[in-house]
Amino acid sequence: MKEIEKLYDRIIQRVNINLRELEFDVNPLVDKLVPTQQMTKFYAFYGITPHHPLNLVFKHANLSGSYFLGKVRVTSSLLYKSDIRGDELKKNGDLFQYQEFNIPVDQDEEITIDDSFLIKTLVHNFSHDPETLETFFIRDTVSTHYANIHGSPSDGCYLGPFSTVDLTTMRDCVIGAYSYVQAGEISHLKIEPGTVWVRKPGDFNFMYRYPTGQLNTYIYFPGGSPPQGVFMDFVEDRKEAFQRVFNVVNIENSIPVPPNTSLDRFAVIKPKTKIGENVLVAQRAFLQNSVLGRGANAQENCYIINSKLEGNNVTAHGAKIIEADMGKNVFVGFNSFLRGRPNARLTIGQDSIIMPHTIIDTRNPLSIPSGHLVWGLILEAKDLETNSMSLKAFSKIDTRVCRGSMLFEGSGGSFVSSFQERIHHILEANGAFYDGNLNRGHAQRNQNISFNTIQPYPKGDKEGLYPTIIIQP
């Protein structure tokens, strides 16, 4: 086990060197956050399909409980129960469009993770940095519970719990707990907890920040102990449900699955759940007493409980929907937390966009009209006055608007259309529009995944480390 401890020290030192200008020390935050014995308990696993590349290389690393798909290289890193999905990487011969440039991709892209410590982190999508088309790199980086690194190369950074960096290259940055950043490229920045920042330089800039006292109720991470708050309690209360799906080798579907739908073998499906055609349910998703209509999806770390989704719904990575009724084409962004109550249902009309990292936590019935944009913290109906706007009205913004804690500058029309185009792309990539012949996506390609496990050294100084492993076709 000495080798794991030495590797941890190496990673922390490298991250701290990168963050020295911000005077930020990651060690008090993550020291003993995952007990060393936990790093040796769980197998890692990877998927093989005829539709995805297979090129996995693991050197001098711990991969405890982590999942890999596609083309991934991990070197001198600690990964604890993380999901590394290389199923949307660019391929040799693709054209990458950036501004007025169409840049040819010269070789298949891979995810490379070097000298990093990723705790219960999702890594997905492809590099959106035009300077690193063939390598989606994560270097000298620490990320904590339920963070998302989505198409975002990272060099010398720290991500707090439930944070998301989306389509953004970041260098030497600190991303606070429950912050969402989609800003193209950032460096040497410290993003405060609860910041929601969406920027397209020269086009628009959306900024919202949660009130610190209220955010702490949901997620609080002072360091020296695991993260605390409603989000962690919610996940921990359902942790045991996942133990069976990871402990049992062969497990059969507990509900009927249509032929064009993918229900991941490592998802938890509780009674009275129904899923329709072209539905994608990813690993570590949790469904209970819910209905997912045609073309809906539940991505990694999603929880959908006592709810109904009409169809073509996007429930992005880490989002939670409880006691809610969602119309068609409703988008729920990363790590959003939408909670109605049994006698106070939450209703969201069709074609609405729930921004990433939105909290709707109501004790009274709440209805959001069709075609609305919603953001921030909503505890009662009056909060919608400052935290929502119809998409039609938002599209008419052409200068600057301030509502409550939200500031928007630029073109509202461009902001809305960018979201709508991305939602369409997500549905298309997930196979929501498959007609039996055309538009095949993840819901169809992920049906026949073969899962394989890999194990670390069981004893000695190398206990918990995995030997060098190369897995190729």
Second form
Number of protein chains: 2
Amino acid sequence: MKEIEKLYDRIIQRVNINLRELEFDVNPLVDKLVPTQQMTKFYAFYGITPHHPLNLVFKHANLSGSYFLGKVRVTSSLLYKSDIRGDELKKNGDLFQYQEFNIPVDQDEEITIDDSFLIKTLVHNFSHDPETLETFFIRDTVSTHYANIHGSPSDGCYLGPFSTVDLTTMRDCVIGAYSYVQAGEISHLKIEPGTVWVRKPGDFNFMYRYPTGQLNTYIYFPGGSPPQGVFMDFVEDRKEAFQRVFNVVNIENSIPVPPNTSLDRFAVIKPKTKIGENVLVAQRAFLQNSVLGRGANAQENCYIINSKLEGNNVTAHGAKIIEADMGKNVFVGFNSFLRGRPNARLTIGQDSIIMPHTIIDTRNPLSIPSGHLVWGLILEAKDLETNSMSLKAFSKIDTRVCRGSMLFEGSGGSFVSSFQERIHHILEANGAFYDGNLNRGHAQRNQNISFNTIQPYPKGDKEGLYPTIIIQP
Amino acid sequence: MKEIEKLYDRIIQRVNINLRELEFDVNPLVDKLVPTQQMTKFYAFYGITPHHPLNLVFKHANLSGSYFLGKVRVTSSLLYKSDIRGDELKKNGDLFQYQEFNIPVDQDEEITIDDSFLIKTLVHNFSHDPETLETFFIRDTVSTHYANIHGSPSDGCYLGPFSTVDLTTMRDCVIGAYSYVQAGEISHLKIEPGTVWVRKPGDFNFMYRYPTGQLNTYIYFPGGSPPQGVFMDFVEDRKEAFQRVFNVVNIENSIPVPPNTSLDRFAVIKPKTKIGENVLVAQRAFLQNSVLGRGANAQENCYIINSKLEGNNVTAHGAKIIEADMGKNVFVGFNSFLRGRPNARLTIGQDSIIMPHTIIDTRNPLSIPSGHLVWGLILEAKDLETNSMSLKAFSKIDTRVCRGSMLFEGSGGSFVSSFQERIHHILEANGAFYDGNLNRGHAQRNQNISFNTIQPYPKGDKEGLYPTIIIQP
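Rather than the form predicted on its own that you just supplied, could I have the structure of the form predicted in complex with a further copy of the same chain?
Up next: the whole complex, starting with the chain shown before.
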């Protein structure tokens, strides 16, 4: 038995031990999901820049097709086509504010991934857990296609496809397909597929659940084979376009790039795409026949097709925007799927917030007024009655509101304002507000990345495993 | 001043201190020879295989366009498009025989490069110095275009373009352009350009000197600008063909490769080329419209064009063969330049030995009988009278022979037999004799190499310097 297979068994066993209380077995879900020969086929790569701290350590791991930036340590793990972005980690000397605590950070934070199996997963941001300031850990965890682990340390968890855990520490949890969780700290929970849960203890609690039948047409993962549904078909149909960008060593920008804009060389840019200043286009983003106005960003695994974004638009990790016109400052959350049709455009007014994991899939023209909050599944205009509200109205909630499958308790004002603050922070971090002097962000810092590829042992017992690799300043 | 420039100054100063006695200044020779921006332009790469020990350590160095295999440590050095092949190093447990000594090797040998500047240089084989069994050191050394440092530890030396130092330990020496030195151990010597010197103390001494005027048409390096002459024009004319192979991540073999043959993915193969079994084609080899018979090899920087090699032919590092027909077992030494013309083929009979640094450049058909030894400059048939001898006749020399610019003293028999033994060893090491079971060599071992690219800091003070990189099993 090859070492890489032993490693797989070791990881699965460790995850199952953590999930024994929930009587959850990850093996039938991920067994043979990524054939071993696939794992030896693709190179991994890492970025070196003058702006990011550097400390990469890889030991006893397969990293096939994965990307690394900043401070990352991977041990005894399988990372398949995953993105581990350590460019928003805390730095020595930072002060971490948490409620009434001001906690000094006295060493650079590091992402540490141990005994885990991540498939096409994005790991980004920093640990929001005041208990583990300097380590953003991912341990004994299995994560599947297009899951996002965002500022969320994880120990002993399973994440289903297209799920997102955001600013939340997880212990021994199962996150169902396409569920979004932002809940501070959770433990020994099983989150059903299609759950959207945003909680600030003592302040507010937002809960939405997709109707199972309809969710399955978009994403369905019974195990035994790759995930199925509209989401998977959509990305599979566009897979080939990425092959070219991954097969050449140096690639020229296919379109002119204004100053202070960063277009990643591992992004796909199809014809008739225009990008403005202070725009950030991350690796694995897909842009086609679209316009990104000043300060817009297109994050990992997002797709923007036949659409126009006015400016300062956030298109979060994994979000998809097709045949749509978005006003200024429209925010589209993680893994949202917004699809208009050529003769039925989707229009979203400025300052609107499309919550993470929202599906808008319309066959008739659909228009969302400016300043609205939108969530859940919207197939036609009338769904907006139960799945949207003006930010103004939502801010007035002070007790409890129930709309369709959405339940909100607590202060709507606090919910809206913390959302808006966060959007502002995201734009700031990405360099949308850069004025040539202040507010430099990723869009400016990522312009001078040099990429480096690494590959595993090509044959023998260690086939597929990478040698120990240490890269430091 | 950028760190890479400081590093350059540091190296030049250290080399000049070593060469002060010879009143030799390397600075005017190499100053601006490789512009700093060139040094940041190309990636370096290293191979990982199941058959080679792995231990790569890079610190405070630029490695632009260079290749590494096996056990190599590079510190405070500039390596530009150089090949550092640590695949013939001694291994822990080996027994190193030297005269009457049997010296046990009790750790893996390592190539260590410190405070040196190597330009398009090949470093290969192992340290033949019984005093430094486990380190093949290159220290305080500057080496220029297409020099070969072959099994030759070097401390405080300068190597001119197309020079070769072979199985020789050098201390504080200057090796002139296109000189070949195989002399065991040398110190505080200045070797004039175009010297071919093969010495076995107490056994034999072979000395040839190229006529300066004619040598200059082939290679001329006064300093201040890159080397000039036929050799440089020849490689520059074929430079573009290499760009493609270096610009793609994965490349398919352009011709069918028989079992037990290794065709490096960084070699250039032009149409109508055929290669047989047990053939080794190394990186940076150039093959065009040629046939390589069973067991032939094409080593780094060699060019084989419109030629036929019957089999078990050695084409050593940097050798060039154009419009020629070579019989079985013909050996062509380092950096030799053998050029026939379309209507004036060059024919070399089987078992002949073309000594390293031989130039045969004929405009009329020229035929060298089998079993001959050939050296020096041959422009027409009559030059063979002074520049060749049958191996049989040469073996009979027991005192002293002077022919044209060649002087031989000692035992011709011992000279010929040690040459033949070495050729046999080279074929063996390269896998020419592999029978599907025994005598596995590079041709078989190099089939499963995975290549990995690394790049320097793209901007800032460290621009052009690589981060510290450590790669171990």
